[in-house]
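A single chain, nothing else alongside it, follows as structure tokens in the form predicted on its own.
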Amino acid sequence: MIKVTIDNILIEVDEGTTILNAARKIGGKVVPPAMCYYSKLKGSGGKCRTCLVKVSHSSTKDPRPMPKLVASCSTPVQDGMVVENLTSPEVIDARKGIVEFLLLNHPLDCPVCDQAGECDLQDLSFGFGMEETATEEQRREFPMTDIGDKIKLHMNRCILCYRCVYVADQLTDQRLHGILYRGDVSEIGTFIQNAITNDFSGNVIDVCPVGALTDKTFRFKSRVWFLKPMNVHRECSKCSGKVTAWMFGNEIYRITGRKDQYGELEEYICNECRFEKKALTDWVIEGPRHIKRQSVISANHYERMKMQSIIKPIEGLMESQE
């Protein structure tokens, strides 16, 4: 076991952990913010930046300081190793930098954008944003693409994390998108565009940290924090068949994967169980999903609602439909 202290905690990790997993392991705001990173993607990290840290001293051997901040995502961690986070004032500026970068092309549109409540560059930004920038430059534009018959591109909106080309990659058989371009015009895109029609590429929209790919069965439906995600299971031979289901009534807007603290997937599900399956009779009901409390789509304390009072009404429709 490594011995590494982060924030002034320390903590023992095992050997080849990186500086992001071991504050992940303390928890809370040690934990630096992440845009790029996704622990169950082979490869992703090191693309947005967010997660610069710094290392004040590298290890009990060599106890000189690391010249630069360091990507968390991708820095193993070392023996005596003393990094800082939100304790270090050049870290924090440095956060506000990446974030003004990020939002140097994105749009402004978050009172439109089906993301919203529910994006990290939102949440970074509220943290680490500045009331102005530096540029004056104009935003690039692309137009809105049908990557498909269920999922839209927002272009406009891409901060290039790589994700859902990871996704594509490691969890489908044939990939049909990816980046093209080089520099200030890179984008995601399909040659001559290709419809993405493999069972999984559902999975892109809940990779996506921001609204640039989004599902068309549910675009402008409601907004996430009207909803009530719930746990909910059924029998499927391409997936686990665990989902959330955000419920509005008796009626189910939507279908996503199951996401842990860090809004990350815990299983990928199929496109069968994402898009196809929207009434009550297809799903049996497990309870309130969990969401963290600084969300936004915790704002109606949903979980403080006694459960027959929502499983009753369900379980009243479901038996006039039989």
Second form
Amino acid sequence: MIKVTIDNILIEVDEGTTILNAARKIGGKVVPPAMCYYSKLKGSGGKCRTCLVKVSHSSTKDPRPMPKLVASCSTPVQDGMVVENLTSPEVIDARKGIVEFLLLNHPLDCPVCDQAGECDLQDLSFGFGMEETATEEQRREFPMTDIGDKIKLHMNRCILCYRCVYVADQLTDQRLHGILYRGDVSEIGTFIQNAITNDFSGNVIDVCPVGALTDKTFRFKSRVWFLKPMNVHRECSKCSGKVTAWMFGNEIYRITGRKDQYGELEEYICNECRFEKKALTDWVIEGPRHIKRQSVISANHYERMKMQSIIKPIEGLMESQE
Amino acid sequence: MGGKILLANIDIPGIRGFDVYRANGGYNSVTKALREMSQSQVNAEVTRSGLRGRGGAGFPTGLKWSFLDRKSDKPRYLVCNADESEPGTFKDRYLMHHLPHLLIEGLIISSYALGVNTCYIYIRGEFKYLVGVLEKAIKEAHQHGFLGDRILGTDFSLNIWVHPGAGAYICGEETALLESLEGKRGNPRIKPPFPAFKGLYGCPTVVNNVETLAAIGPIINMGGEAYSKVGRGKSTGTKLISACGSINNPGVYEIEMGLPVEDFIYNPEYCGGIARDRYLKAVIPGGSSVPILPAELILNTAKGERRLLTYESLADGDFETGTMLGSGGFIVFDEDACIVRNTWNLTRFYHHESCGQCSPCREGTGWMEKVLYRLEHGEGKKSDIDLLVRIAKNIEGHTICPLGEAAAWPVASAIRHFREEFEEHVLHPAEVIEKERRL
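Right, and the form predicted together with the partner chain of this protein, after the form predicted on its own?
All chains and molecules follow, beginning with the one already shown.
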């Protein structure tokens, strides 16, 4: 076990743990925000630079500070390391700069974006963004495309976190999309218009931190904060069948995977569960899902609402939910 | 011109071919190293020579070699970085074109010292004509038993492959180069792990610049001790400087480290003074990525000492009043040059070449270019100057690879030293544009 201090909090973690994961073990505000890192995707992280932290003491052996801010998601901890996140004004300044860069070409079309309310970039801007915009330049623009009949790609909103590329690499047999071109004109694409037809391709929607990849069966149906997230499950031959159903009244508006407090999926789900099973009779309802993240949907009013007669919670399941 | 080490034989006709090269003492160092020296002796000679990486960072080569993971049972690789794409730098091209065997000689000895049996030369895609030159030289070395299996009857075998890039500046960054060599998109890797442990195909790898490797042969010939006596202080040996811009004799010069900058610019042996009898305005001494310095600071340091062409002297005063030797791309500006226009031009290059992997560089380089375009074309505001400083500060040190810094430093330094010129562009745009049009 290795001892690390993050924002004056001491914690013991296993060797090889990254600073970000050590901070997640502490939890709360100490955790640096991450737009590209995804603990379940190997090789992800290091790209968005929002998780930059200051290492003021490298290790017991080498007490020198690290010369630059480091990406906490890809830097392993060392024994005796002292990390400053929110306690360092330098880190806050750098993060403000990064948010400004991420928003530079982002269309800020939150009022018409389906991701609004559960968007990592929205949360990040709320936490670290500046109040006014300094840019007067034109933003880059791409035409909207369909990748597959159920997924919409809205490249203008993309922050190039590469998560969807890793999903396709690590979850499916064949990756059909990737990053094309370079610099600020690089884009996600299939090069020649190509449908991504894989049983698990829908997971790219869930891993996307912004509204670049959205569910076509849900687009413009409702705002997420009007919906009640419910834990539901079904027998599925392809995946675990454990999902979150987003409901309005007795109607299922959309199905997503179950996400933890960092917006990461607990389990990947298949396209059949995600796109095709929208009838209440397809599912066994476990109960309302508690959203732990800091977001507008975490107000959790629905948890206090009375269950409607048709939704009969299964005995014992309600208690086991967080 | 005395004191030449790399380019000593460059004027001999036919030196590009094996026979002439061999007749003039070529490959003697290979015979010496392989027959008379152990691997550790070669390493020790290189360490003793004080040779520093000539690609730009100036990292001691012997130290870099010592980091290589020799305990691993995986194969080890040596990669020669010939992806020379920095604006203003054209020394490697010159070296490979005229003395391809000098590079191969260095590669053989380095591979022997590092225990490498496969070596790659990653060459810039635009240097297509050099691929043939190098491959011909490799073929000749094969024919004469300096490459292939059991070189010179020893147990050491080596093969060298030339791999042309596809035209990306970013592939000069060592980990992006390795990705590209593996056939992937040329995105820099996130470090650690460093290539010395996990490089090409996940194996321990050393990546060195062409000029660094070319210096290995002469070091073995003359001995590390003798090489370290050339030069000044910790900047040992000679350096190729590619001089361009507003000077009378542009070209590649081999100088002994420690030559005063003033001598280099005005001596008829080197640059031969400023073209058209203009005055010196500014110099970028180490390729486009390093900070620009105005005439008074490039000739003398802020302390009033003469500025020398060494790693230390050029860096004197840090970024406030100093710069870096970098890769030795010496760009000279005369009094007529417009610093704003030049900075915009450089930013345009970095914007075009950013790989787009990490957000500060991807978005910041484009933003700086747009703001500088506005300033240069008379549409700028006074606040734009401070905005540029802020963008540069937000990029610097926050990116995966050094391209972010390479893009930020020229802008930050140009504003630091030539702020009035930027202000002139804001206050009197019409006159500035008119002046530039007339030139």
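Rigid core: the largest C-alpha set superposing within 1.5 Å between the two forms. Just so we're clear, the structure is a prediction, and the values are computed from it rather than from any experiment. Positions refer to the first chain, counted from 1.
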- Using the core for the fit, does the CA position of E132 change by 2 Å or more between the two forms? yes
